[in-house]
Partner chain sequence: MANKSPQIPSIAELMDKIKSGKIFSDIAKEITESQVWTSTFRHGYADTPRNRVLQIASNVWLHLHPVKIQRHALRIKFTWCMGGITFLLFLSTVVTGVILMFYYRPVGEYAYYDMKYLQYDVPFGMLMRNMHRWAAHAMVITVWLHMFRVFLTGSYKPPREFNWVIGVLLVTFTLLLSFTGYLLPWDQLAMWAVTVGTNMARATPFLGNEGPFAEYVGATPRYDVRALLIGGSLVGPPALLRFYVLHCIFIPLVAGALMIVHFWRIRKDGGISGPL
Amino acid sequence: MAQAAVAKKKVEGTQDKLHVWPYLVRLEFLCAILTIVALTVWSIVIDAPLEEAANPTKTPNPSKAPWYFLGLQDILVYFDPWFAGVVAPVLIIVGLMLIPYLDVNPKGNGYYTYHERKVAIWVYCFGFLVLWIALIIMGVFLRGPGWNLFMPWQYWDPHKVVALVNVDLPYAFGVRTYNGAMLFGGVVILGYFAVGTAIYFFMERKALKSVGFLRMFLKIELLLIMVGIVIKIVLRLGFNIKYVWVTPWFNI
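Any chance you could show this chain by itself in the form predicted alone?
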């Protein structure tokens, strides 16, 4: 009798689970149908903008990469080519490869849960939607002739001339000497990573024991780089800041 009571309590204490079939498969099937219907209606209503055959003697204005590369092409506006074309793609690939090694939280494996994986879901949404999809949308719909930024209600004027008023961050703060600007920019960049790392370690000090110092440190630095890219884009679009750290070897 005692064993039966214990077994009954265990059964009552377990959480209800749903089978993949038919619950999950049915939902995914319905989502797939809605997506196909939406794409079909979109393709019927909106004509594809077919252009004339490619002419090697006439370069289109602007020259755009395929849509899936426009995010990287748009990053070239805000960063040096070595960062936008080399460092950023490498960080994306390496960061995705490190996810299984950095995210060792066993909660949520094999089932969907937002309550137990809020940070992971928000970081993924930030990286995918803000740093990839948003830049692609900007490159497709807002970048016109001369790679100038046009709002949706503006006419794409091929003769538009934009004055180059971009300045480096040290110059905007009154630092005019070369060595002073290099020192000022280095302090800003290193201070950003130092302060951000310290704040994150303080906020997640309980998780440090289970995750480990190295994993926590790498996660923080990758997150700060993601946020730093957005900060740099805002500085360029809103305040015409070209570079933050200017040196003889590289510019950031």
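Could I see the form predicted together with its partner chain next, after the form predicted alone?
Only a single chain is listed, so you will not see partners or other molecules.
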């Protein structure tokens, strides 16, 4: 009896519809007024910047991309431009588009929940809040001349000298020949993806039937790339590693 009452209430709850006029329209109207007022006040109080005329012979130091791209510009410290500037953005866009097709968890559709989709929320928040927003904040406020790190209270010294003591990973492991280093790096990178993929497929082997091979494969490769970026950052900051894999065509 009590259960039936609860069930009935739920059905009623979802069928409870309101007229858009006036309930939604007046809310939109209010939101619009507040937004326009805020924008106008902001525009009266703060002027858009206009520096001196463009001068191709005078490069400012630091030269910064627009603030919303500073996360990517910061990745340039750790990766070559072909990855940080081209492949990473493409992967971000494609990866985001794939989210609905890779996340097959039917729960949490249309309401806030953390407990029913913990992994998804963690991955997105990490990517968005840490790899995107935090890097932007760092790029805007802490990156000074020479793209060196400065604390907010430090003077932006254009002549700050930072010792370049970075070495490549194979070198750190004692590999001294070029071909040997290339082989070593290749084994490390490809091994990372192979082992990561294998572990994932082994742990999730029961899901393979229902989720499908392609889904699981794309999901784990994208995750491994995201984690790989973090690993590379840690390797550089913590162990002064420049490249993991050096080849005649590209370096990672």
